[in-house]
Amino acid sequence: MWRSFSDSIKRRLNCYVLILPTIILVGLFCYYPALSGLYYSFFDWDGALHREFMGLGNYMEALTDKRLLWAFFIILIFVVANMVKMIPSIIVALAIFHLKSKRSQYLYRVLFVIPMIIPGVVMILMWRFFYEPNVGALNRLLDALGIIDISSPPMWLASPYLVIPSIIFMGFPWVGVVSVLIFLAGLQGIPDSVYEAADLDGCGAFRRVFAIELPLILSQVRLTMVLMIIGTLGGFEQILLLCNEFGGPNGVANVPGLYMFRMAFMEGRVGYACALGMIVFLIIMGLTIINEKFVRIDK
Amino acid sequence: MSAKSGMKSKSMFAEMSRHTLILFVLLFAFFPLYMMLQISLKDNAQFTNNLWLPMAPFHWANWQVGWLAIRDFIANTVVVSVFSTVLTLAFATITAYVFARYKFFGSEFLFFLLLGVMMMVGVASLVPLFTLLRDLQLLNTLTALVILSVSGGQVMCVYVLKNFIEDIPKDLFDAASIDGAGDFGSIWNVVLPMSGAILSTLGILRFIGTWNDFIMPMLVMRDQKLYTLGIGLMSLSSGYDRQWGPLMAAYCIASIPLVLIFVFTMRLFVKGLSSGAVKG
């Protein structure tokens, strides 16, 4: 009796141990940091000495803070368009799932994973340096077909009207290769029995697109749709990359990360960032519950 | 000519057309690296007389080149990413696994919190982490790079094996601990053997990661030679006199690994991905 007692609380003390390692990593590198920007969010703090309480004072700032509002608006800009650039994929999913040939099937697959492979960082730098005003690609391109003067360029990059657009259009022709795949697994996983029954209905391909596959596929595109919006609204990456700190000229494209960044080490507003940063969680938190109800309606 | 040929060659036509689509959509795909390519093989003359084109001589002295300036870029991110990956699937193989075979007092608690770790937004915690760091004095090393993936790739990699490892059948661990096996043997036994397909997956994944972090290196490296690839390229590229073919050279080469290991586990990561990424 006493001895498989002993061993049962021993048992219990080994699977602690050997949770330990993730617990602590867990607990330390997530959990704390997250807590701690609650925390310093009270704080007039400038990262080192200077720690003064100020309650929701910098959340009052945020509010009517006009950089940040602007930084919002851009960002609502970009997942709009980021939505918009989603088509592509599911096109490009469905011309794939329809091919007769199973075997150019998979070709295509390897294919368009090819491209997606090259780093991130990498693939941001070609495109700004197709950007580059004098000796980039595109611009070389508009000159050789004479719709441009190559001595006065137009500064995608660095002119505040075409910067906006210069970004979207970024990752032409926009095929994303986890989308690709994870639209292929949805459609695959349509039954056959659907598509009897539309042929015998006499379908046409458009409304088997409309009436059939996208409403089938709609749980695949929504989870997309919430890692792509997750993943906008907290990037900064990109921005970074192609235009500066300061988000491009005038920081017309600062989009509310990079201003968090700037923030917290450019200008030790420590306190005023760690508020920004809850503040772009809220926002995702809520669109996350909202994306909850609308999956569990919808089954 | 009957209906049913007249059907064939519709669609033929639509079998074509889709090709045709995505043959369009490709060549835009492998435009950049395209060019990254062709110019990569040329001197600043060549780039600016014909930007277009492959163009000999080819200059193969840029790689050299650009491999002298990225190398050590390339073993930081090569040693942050082995690293991360191997103790990522380590802690987080053994963490699946006692939650996934025992109940303990606070188990269904701890694994709550652990996914509590998904609902977490990465760009929230970025300030906070960066000062946490400052103060454990591991700002400016490789160390923190391999914590912060580890620690940022446990809930995903947890939550996937334990899901696996609940599906392995029971009798597999009965037979092992009647052999006296003890946890670890179980999961060298039995574990590792079944869920080499599910690790490598992860494994890949969270390697690709890695390799392309960005904004935490940027933060906490501040020696050059510390940087890892990410903030190293950019550094690189945004000299004033640019030599574009060693630059672009540069590029291909911190794409390699990527691509090499792409290559060998293209089966698995393509039906891995399609097959594990949504499951219901």
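All values derive from a computational prediction rather than experimental measurement. Take the two forms, superpose them, and find the largest set of C-alpha atoms that agree within 1.5 Å; that set is the rigid core. Positions refer to the first chain, counted from 1. Compared with the form predicted on its own:
- In a rigid-core overlay of the protein, residue 265 has its C-alpha displaced by under 2 Å between these two forms.
- When two forms of a protein are overlaid on their rigid core, residues whose CA moves 2 Å or more are considered shifted, and residue 26 is one of them between these two forms.
- Once both forms are overlaid on the rigid core, the distance between the two CA positions of residue 67 between these two forms is under 2 angstroms.
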The other form holds:
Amino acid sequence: MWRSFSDSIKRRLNCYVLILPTIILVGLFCYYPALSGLYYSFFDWDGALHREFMGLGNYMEALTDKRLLWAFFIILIFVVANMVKMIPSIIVALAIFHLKSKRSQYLYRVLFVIPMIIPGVVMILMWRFFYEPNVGALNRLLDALGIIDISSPPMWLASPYLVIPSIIFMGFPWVGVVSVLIFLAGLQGIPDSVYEAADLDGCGAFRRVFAIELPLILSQVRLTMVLMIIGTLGGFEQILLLCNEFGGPNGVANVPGLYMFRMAFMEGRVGYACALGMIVFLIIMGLTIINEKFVRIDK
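Show the other one: the form predicted on its own, since we just had the form predicted in complex with its partner chain.
For this one, just the chain is written down, with no partner chains and no other molecules.
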């Protein structure tokens, strides 16, 4: 038995040698920071010299931190909004898929890949200029339509009542580049035999969308939803660039990622920020498990 196991190792030695650098790099840059974050979450640590063991003190403080609870409430609003914003991507993917010309389908796929070249920071800054109260395109458009008076323009990113709707409106018409390509790949993977059977049953185009195509791309919908939840819960750069490090006026747009950033790099409470990161990780894992359980795919 041992000899058989040894021969098996020798036969696969080249494979192990090839994947070893990848394992080392993933462990060094992914798992080690995560494990060190878990370790320091039990300490009152300033990121440098001061380090005092607190046990579960950081976690107990987080459970009663009103600013953190508000941040999770705001992020819940963004998650729900982003779920709704997935619908236009599905509609566009269906429209491209049903184009009769293969050349046109290829052209639209290329057009959706090109925006991926533009850095995300540039897109956020463009939207920030779009919301600029005096020279921004939005207020100038509303003024031209007679909806507002440009002499007293609405402060989209400086008003506690407008900042959340403004952030949600970003990216209109909400056609995600990556989402469209993922959904389109799922649609193109549907076997022709399924459509042939649908035609024999007299299935019309409208019914075919809801009875065949949407159910068969649920795996892509689930993948996109998981990526969206992870990106929404962990992201904060959008609000940091649009508003400020405090989450806009009165901190109304504060989110967990931004709160962690402020605790770690502005208030020097790195240990508490690590504890917040662990809480966000547990929430993301829980939502992912729920998504895997309830967004079911019948093979």
